[in-house]
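One chain comes next, on its own, written as structure tokens: the form predicted alone.
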Amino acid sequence: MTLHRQIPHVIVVGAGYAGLPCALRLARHEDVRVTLVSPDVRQELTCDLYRTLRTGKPYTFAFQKLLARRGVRFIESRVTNVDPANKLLELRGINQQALPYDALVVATGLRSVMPAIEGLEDLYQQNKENLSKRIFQFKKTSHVQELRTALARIGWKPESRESRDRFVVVLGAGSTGIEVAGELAYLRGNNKRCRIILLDEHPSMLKDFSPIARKLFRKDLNRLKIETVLGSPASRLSAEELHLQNGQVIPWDLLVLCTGAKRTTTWLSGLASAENQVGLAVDESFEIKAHPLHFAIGDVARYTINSAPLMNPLILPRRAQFAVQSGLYLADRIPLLFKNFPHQNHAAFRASDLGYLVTLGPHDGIGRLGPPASSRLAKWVSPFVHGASVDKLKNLVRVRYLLTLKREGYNPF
């Protein structure tokens, strides 16, 4: 009598920078079956959304058809519930049946939430029903296209006959907010009537860059006439004004929310620990704590590392390069688990920080090369790039990611 071994079924939820490379790498292993679940049939290269703001060109690619050639089953759906005890995944519209799995990989990213500003939620809901939208998130291509339409409506261009100043407030001075402000400056040129306010509750920007790089960055902001208001959170929003806790009042015509994401989606509540609402706490192998054979990678994973030589606990930064690295690492580890390989036989994950690039339009920007310095003295001599080369390097980063997918058997070119 011939015995047939059942091949373990691995489900990857989410087809972003972490999920898609993970599914493709898993498909290399003949001893696992792979299913990729996502509501989208195209991957948006969100790191290049700032380019879309400039050119209107979307940076996306379709992956559905070619996944089948790699042996990956694709289901276009949203997850509604997960039962980790019985290893069942419920999907919207799939005949109300639960999908069984042997291992689950969560790569959904984090859900955007409104900042806690009085009046923002109400104005945003009114804004959604209004053709003349004024409040925008900056998470996907459709948001960017809506913002481009609004900018044209208010006369955001190098030459304008507007009789008053137009204010675009960018809320959040992380890399996304900075890049949005830089593109806005490029689009308006020398039009002094178009004013950009970059706002953040934190008192400084790009803290892990060298002092020299940060000084050059501030000079670029001044030259581009990007006004910054730092160190005080926004407390209240009216139809025409944004009020800060320090009493300052900022007029606005358009508001762009670049404040990040802070909570996991509802269906993940069965996997999330009560004390952690900003991601799924995972161990050194990306396994969700207290849930064997359930993993989280990319932005949704709260991965704690020790920062040698200081040995202070840090959270792995939520950036695309680490999402890709975690996805490929996990795809090589999971098949070993079903072969009962000892845990120590698989090398621990080591993040490789290649650097951090922030553009200010096509001709300006700043970039840190390599990992952040571990001391104040080292920061002074840490290498960086400045100027138009930053935008060119970010273009190479996108090409590098696409080449990674090609090496995994998927050609997006």
Ligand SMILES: Cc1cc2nc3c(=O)[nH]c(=O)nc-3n(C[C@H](O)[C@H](O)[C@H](O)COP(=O)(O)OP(=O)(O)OC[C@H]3O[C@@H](n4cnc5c(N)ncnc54)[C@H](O)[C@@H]3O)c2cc1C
Given for the second form:
Amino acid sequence: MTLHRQIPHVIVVGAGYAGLPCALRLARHEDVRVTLVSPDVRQELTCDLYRTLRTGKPYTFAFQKLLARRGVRFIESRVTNVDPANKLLELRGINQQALPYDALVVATGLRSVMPAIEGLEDLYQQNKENLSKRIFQFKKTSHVQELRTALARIGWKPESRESRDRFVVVLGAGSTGIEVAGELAYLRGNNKRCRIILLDEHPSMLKDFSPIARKLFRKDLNRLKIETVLGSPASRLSAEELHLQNGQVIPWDLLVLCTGAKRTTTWLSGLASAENQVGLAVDESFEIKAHPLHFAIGDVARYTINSAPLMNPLILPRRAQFAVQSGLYLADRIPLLFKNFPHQNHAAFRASDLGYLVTLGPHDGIGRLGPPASSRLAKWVSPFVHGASVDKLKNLVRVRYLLTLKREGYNPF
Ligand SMILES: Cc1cc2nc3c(=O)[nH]c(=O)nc-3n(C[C@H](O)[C@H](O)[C@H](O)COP(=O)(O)OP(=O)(O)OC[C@H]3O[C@@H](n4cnc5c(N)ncnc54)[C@H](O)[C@@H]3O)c2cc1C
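Since we've got the form predicted alone here, give me the form predicted together with the ligand too.
Once more the chain from above appears, this time first in line as the rest of the complex follows.
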């Protein structure tokens, strides 16, 4: 009689920039079985949403059939609960018994939170029911398409002859907010009646860029007539006006929320502790603290870098390149754990920061090349790109990601 060895079952939850490459790389290892759970059957390339705003073209691709060819079992569902003690997952809409696993990889990203602005939540809820939406998130293709419809409705185009100014307020001047403002400027061309207000409670933008790059960036904003209001938080929203803490009042027709994502989802409460509500605290191998064989990668992981070369001790930034790197690293590490390969012999994770690109429409933008400088002097001489090449480089970054998936055996082209 032949005895079959029990093959460890690894479940990856979430098919974003971290989860999809992780599941594909895991499937290369014959000594684990892989299941990927995701409510989406297409991956949304969030880094390219700004381009969807420009053209209307979605940047998504279907992965389900090809996963099967790679031997990854795919379950189209959302995880609703985890029982880490018994290693069981509950899935929405699946009435059978909970799904057992030997190792769990959480790659669910972070949930957006509404900024704490009086009146915003109420107006947002009313707005959801309304066909003439005026408040928008910016995280999915559907959000962007809704925004494009609303822009068309208010006559946001180069040649419109409206008699009054229309205001689109972009709340949050991080890289997403800046890119949204850049596309809005491109779409309205020279139409002076279409006003873009980029707003943030922080007094400065792109803090870890070189002072020279930031100066060029500010010049671009002026030339593109993107108005910035920085350094005071928004405190109250009425149907027509946004009030800031410093007393300024800004009229608005459309409001785009680019204030970032902060919360883990509630199903993770079995793994989370009070202090890591903005991510699951993981050790240097992405294992969730106090939960052996439970891992978190990508945005949902709170990973502290202590000794990575070329970087100061910091929390690994929440960006696509690190999501991919963490996913691939972990996929090679998990099979070793099941072979009892000594922990100290595992290769350490090395984050490699290729840089940071921020477009302002197709013709403008600024990009830091390589990791952020560690001293003030180094910042002055740190390399950057400027102008139309930023958009072209972002295109290459997408191709690079798709090539990574191709190398892992999945051809999205
Ligand atoms: C508009 C925008 C622009 C960006 N631009 C850039 C950029 O230019 N460069 C850059 O480096 N980074 C950029 N980022 C950040 C980048 O997108 C994130 O760092 C990256 O998506 C993180 O990958 P992830 O796999 O951790 O999470 P995600 O890509 O968010 O994927 C998480 C997946 O988990 C799924 N999921 C959630 N809950 C569950 C559940 N309960 N059960 C099953 N599945 C679940 C979700 O549906 C989703 O598919 C941008 C982000 C946004 C929003």
